[in-house]
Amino acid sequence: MAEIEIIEHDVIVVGAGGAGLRAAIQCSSRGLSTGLVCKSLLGKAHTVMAEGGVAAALGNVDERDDWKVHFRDTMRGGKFLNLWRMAELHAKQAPDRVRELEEWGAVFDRTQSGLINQRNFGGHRYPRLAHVGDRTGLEMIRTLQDYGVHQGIEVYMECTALDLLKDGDKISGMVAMWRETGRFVTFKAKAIILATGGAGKAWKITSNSWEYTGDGYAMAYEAGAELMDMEFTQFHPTGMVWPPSVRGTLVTEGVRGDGGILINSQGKRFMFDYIPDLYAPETADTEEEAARWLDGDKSARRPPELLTRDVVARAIRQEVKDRRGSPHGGAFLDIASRRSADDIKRKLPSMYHQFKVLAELDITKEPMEVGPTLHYFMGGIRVDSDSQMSTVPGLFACGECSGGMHGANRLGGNSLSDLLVFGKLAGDGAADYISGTNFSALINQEEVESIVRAGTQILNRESGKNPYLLHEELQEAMQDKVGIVRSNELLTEGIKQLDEFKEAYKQVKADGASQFNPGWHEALSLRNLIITAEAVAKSALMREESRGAHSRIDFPGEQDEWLKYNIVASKNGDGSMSTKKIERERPDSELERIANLTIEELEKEVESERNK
């Protein structure tokens, strides 16, 4: 215990993906002394896998957005139940990150007058999504890397945060694990902001990679934050279906954006067959209609691909369950058809490469076959909207894993500005706290002991459960119980599930020493995937309504009585989750008035402004 090594800054940023990279340059832009923790290896972010574009009213494409259409946009796609003031800082700073982002370097695409190119997306009225092909996140991350590295950001890549450090009911700092060595760490701290991403690897079926497993969410879980809205779980709809080695991969969005559209087995556009009442106003029922608007024509609404991802996902898979699915069980999406072979490579580069290489698929001539894949967390950790701080007092957190933000349901490209807005929130929130704190600077060093030795228990068990069959029987629980159709009988049994999972894992062992060993790397993320888990089914079972990401068929439809709620998970002293609603913040009568306008009267409402 004597040799751990201690390293010491103002702030610990856990997370290297945008949202912990703009956290982590505004840090350092404020004076503080910066450390940067990732897993993986600096630019291994999940934000290099968003792919369609960063939302933004930035009205280059079309004069008439503005942030308070975005925000409606927003509300709507999340079936209300988002935090009204969270929303509100997200529309209306989103902007000012983008052009930031640029002047930091980024290249967009542009318009013929040169502006940043937008867009259309899901859920969005306008085109919004500033981007770069379909490489979008690869560039956030490039600019935020090559600006932040000059800022002076202490970074520590391979090294896997275990558990938070605390002084009485502050935050202290962290201990972690160097994966290479085996070797520990303790992180000295008077804030840490988490920005660990979600937990998709607790799901069969997922577009996420090895690194989301829930270590943010389980570690400030264990330190005392509250979980929120962790039942909803999005499920993008177009994942790789075939073949089964890439099942899951992400198809973006964009794909649609640019025109393609869903065809089932029949040779037919099914999408028109699910518009729901709320957006049929605003969506095409016809393919006449739905064409004028992709060319541009003002006055047409938009495709009904273009719904938002909790309805095309439930739509794919109805297809699928009436046995009119794709050959491996999905849907094609179709975009040879309906654009150039020229235009396709030029707009959609990655798509192309991906089809080509991994399914040996030319969608320049062939249709792809997709389905539904868990890609997003809507909740996560509870955060004040301003600060981003959470329950605990010094822990923040920014991006996907902090919660409230999408509500019900994350409408596409609204992660990535979520990143830049709330990222550059938690860094002056953080900074804000330390100015404003008084630190003992302590370390308890029991604490500590205790964290190492739950680590390294794992090594030294003479026997014990296998930690790769413990993830692999998670994961089928988490698909079959948990999955984006539930119900009282399936969730029940997926808890008992987890629960004999718990068991288990008390004894789950890892052979061989600390070096080099990725059997004790998914041992020791094992524990944070339950805990994730758990919160997202015990959630899922106690919100008795269809709502947005999370539909009970036993309790189909939105109820009014529930809109009143978030749900919360926390641990108590005896080391068991509960969970329970609390009243939802009372939003302001201006956000509530401007969410409920129909889009003509807030479009007249923008304009007038704007003549003004």
Contents of the next structure:
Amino acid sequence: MAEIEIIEHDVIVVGAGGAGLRAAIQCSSRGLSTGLVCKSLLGKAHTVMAEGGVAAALGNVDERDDWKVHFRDTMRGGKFLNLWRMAELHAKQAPDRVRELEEWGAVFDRTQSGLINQRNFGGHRYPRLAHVGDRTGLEMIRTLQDYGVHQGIEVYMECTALDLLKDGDKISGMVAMWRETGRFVTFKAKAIILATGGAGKAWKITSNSWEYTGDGYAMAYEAGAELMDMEFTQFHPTGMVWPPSVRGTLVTEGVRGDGGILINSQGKRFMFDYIPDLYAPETADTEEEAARWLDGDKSARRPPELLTRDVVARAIRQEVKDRRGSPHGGAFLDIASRRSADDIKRKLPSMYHQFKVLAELDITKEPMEVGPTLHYFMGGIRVDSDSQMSTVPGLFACGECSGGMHGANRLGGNSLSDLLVFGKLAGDGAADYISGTNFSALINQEEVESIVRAGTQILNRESGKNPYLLHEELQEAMQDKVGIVRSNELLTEGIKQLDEFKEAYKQVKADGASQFNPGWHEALSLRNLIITAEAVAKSALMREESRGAHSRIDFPGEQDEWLKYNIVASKNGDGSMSTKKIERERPDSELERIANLTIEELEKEVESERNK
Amino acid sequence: MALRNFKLFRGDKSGGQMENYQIEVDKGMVVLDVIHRIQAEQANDLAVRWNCKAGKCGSCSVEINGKPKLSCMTRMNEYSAEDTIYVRPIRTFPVIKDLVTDVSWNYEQNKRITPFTPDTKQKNKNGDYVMMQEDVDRIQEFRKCIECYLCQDVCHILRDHNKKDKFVGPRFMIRIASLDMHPLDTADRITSVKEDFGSGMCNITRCCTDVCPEDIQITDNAIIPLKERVVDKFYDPFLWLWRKFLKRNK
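Same protein, different condition: the form predicted on its own was shown, now please give the form predicted together with its partner chain.
Expanding to the full complex; the earlier chain stays at the top.
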């Protein structure tokens, strides 16, 4: 085998979205030699597509906001399955992380008094999302990128991570491939931080780009780490449904945050029919009250369009199923009748542009057609809440590819704050780990060669299955069998199909040479998609209840018994995947108390603390 | 559905040619959708960059029938049914393969720009910076940039004269403008705008503004004001005298 290039750093961060960039900045500031490996060009990662905003209890728009309320909202949104400690750290640290971005050059929209402006979003009690129109993700990634390039981080662009290397039970590096040349490279490192995002590309209708193929999940799984809560896949309620080529493309929740309403084909504002008991005391039950809330009446309760994403997605699905859907199988989202054309263009410029160009529709005049789209993984690599280290020493994860923070359902805006808070903590975690261990990472050359062989044989086969077609089959299967509403029967069929895909994958063949070959890249990422899909389907089969984003027709409703467990998937000695229930830790009593207060009690408590 | 004719550049840095593809096109498709269909059905190894497919990431820049565009935001119904669609890589940067070019030069330019240097004394007692919306409106326009590099592609200085060593290009002129006009920034950038980044090279033909998918008024709102600041600083005879006078008095 030809000599393989070796690059050495203290720490390698995989993925250059918000989490990866923030982690790399932290590693560098802690004096570590840091390499940042990303599949795309720098600044193109998924974070760029985040629209609505970053959630942080700054209290700039509603001074009643406090970390405790943000924490309570997050736990309730996650149906209490979140790791308590992660939700606490997140709510406490998010404001500082947002202010720090401003220090690094981010320019958020301002309030009348010149502070960072905040907008309403689903499940958040107060206007809490710091934002820049509807392009907040772009602002964040550009800020981190422009700051990061001056921090001495080495960035390796268009480089695909393939598999991790271990020295004994500890991480020692990874093998990757330069997309431009198709050549392989070994990264030697004492710690690796995965920030690879989710795996929406396993579904047909998704807001995710080609990059979202579960690389981090699969690499961590192969290296012996555990994947937790994988059954909780978020279907964002509002993706575009027409034309077919953009089906799934995200329509920001900011549309509803700024007053947009959902209507069925009979012209009915149907969300009033879908208010869950947990949220009934805090949700308006008449259009009149919802209208007062929009006008800024602080005594009015929130409109039902701002219920959590799992609730809204299921409601739209139900309306379509009951034949009250829009012409292309969604619901109508109307902002035109709620806000002036100027307001819409100012607050939602990229939505205006997106619909104008892609759907030839003017959202200041007509309602949009929207429907659920696979958007986000709540689950992911199981990590320690404080250090973000997985069960494999030296392997860290942050952002979407880690699990635990969001429980059974993520609130909009909590992802951008998650990236910042846990990106930083993962960087600290890796720095502490490295300073506490005295070892030089050894690379096992045989392991390297076997990873390289697995990659090249896809090109070298005489003939075989087209990777694009196999990917399409996988997407069809996941869409139909592991969708918004699940059952034993569907999931069992889905798992059977996945077994067939695993077999078919062994014969997948990419045409052409190794230089910038998307067919080959597609084939390489298919392995990761199939592993991730299996973890989702098997975890979903095991969880016999409906909670948050995971809903089972054969087991409706939340079961208290199931609140005691997380489900983890891991690799057996024989190479098969097993799932098991693990008991959750008892929450800190103070945190439990806060989460269970009524909103009136908590508001009173926050106010009295403030007046002290 | 209708069969359409496409000609795509296939090749690498050693050369290449336009190749013909005939492909079914559905209603509502954009050019990138068609390229993806060709890739899946007829040319698995066709190289193309893309990410968001919604005009937010700036990855899929190409030249379609000679015009620099984002292929994800170019609808097929912009062209008449009998037109052959020609898709080439952006010409200002070297081809890697097919529609993918080496844009690393741009990343090098970004590193040369002095980073944001805020005046921390402007924080209020709570530790917050206070800036009014009307004071940040104009830099927010520049920060809409998605780094598609279409402006760099059409800039005559970079494209036709290949003076990449003399001029940083419109993308980075707006980056510098976004820092120079930032209410909190304290760094002096005007000397480097003239000396290092070549503001004098631009002869304001506005081609960059014309192709910007974000409709950023690159020329009027960024480049011309920067040029004016350079003139004020280096070429205004009255100000020059005034400064001399002030210095003497100090």
